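Next up is one chain by itself, shown in structure tokens, the form predicted alone.
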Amino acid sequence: MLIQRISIPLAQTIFLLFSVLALLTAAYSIGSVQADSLSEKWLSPAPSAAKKNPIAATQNSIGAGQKIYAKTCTMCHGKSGDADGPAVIELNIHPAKLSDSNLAKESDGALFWKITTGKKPMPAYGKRLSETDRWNLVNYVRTLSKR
């Protein structure tokens, strides 16, 4: 009989444990989650930020940054800029809407620092693309957003 008397209250308490430790592990796995969503926001350096674009957004400059996009970006940011590439399902990645209208407050600097340098999954086209190429590439994303 004491056995039982004590096996109830500790079975009680047991429960009551996991119960509380099963609560609080749920609870930080949504601050978590809520702290990561708040720190997606990707952004450049002020320096790079404040980097003027030296190719002017003419035909040629957004053509030869077309021929870019189709090559390397087609495939997450998809061929209009609205993140549905065919590598976004295979891949289960999450790239930038190019074609969102709050890309227009991006400066030119941050949109080439952030094509420069990269962020997984996304790679670093610093080294595969030259400046130029880089710069038609930042005034032909312009041409998305403002579809």
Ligand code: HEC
Given for the second form:
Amino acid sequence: MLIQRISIPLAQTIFLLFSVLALLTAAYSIGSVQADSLSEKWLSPAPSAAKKNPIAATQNSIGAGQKIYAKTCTMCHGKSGDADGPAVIELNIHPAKLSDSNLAKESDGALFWKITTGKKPMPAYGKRLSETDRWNLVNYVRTLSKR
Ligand code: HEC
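Okay, that is the form predicted alone; can I get the form predicted together with the named molecule now?
In what comes next, the whole complex appears, and the chain from above leads the way.
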């Protein structure tokens, strides 16, 4: 009897604590995402931008990049690179438009560095994807602005 009388308020207290914690975490992450997307243009360091693409933009490479893109990047950047993936509405984020012709001003090395490093809310793919995969992605992303 005693245990029952104690355990109910205890469970409620724990539940309440977790709810408050979850709310605080959510508020914090929304705040930092907004702060990040408001910051100025994302530039890669010069040595990384100067890095040469070791993989020629063959049909093979572009095709391999497209497969990874469809699986990993469309949820934010959208199927055609128009920044209209499903996560955009859900998470209130503003991914770069990869179909924008301005992307041509960026070197392969710069795009590679951005995919490798990420920038909140975009994940870093340096550990998730091999170097070859990331260069193939660069080759594929290039085709999005040429459509
Ligand atoms: C969770 C959403 C999300 C995912 C998934 C994501 N990105 Fe991004 N990406 C962003 C956002 C947001 C930016 C803009 C960052 C900024 O400038 O503040 C961005 C920027 C970029 C840029 C820089 C464009 C420029 O103009 O400099 C490239 C390149 C890029 N993403 C490629 C990719 C590739 C390739 C993938 C898949 C492997 C990917 N992204 C996955 C959200 C995402």
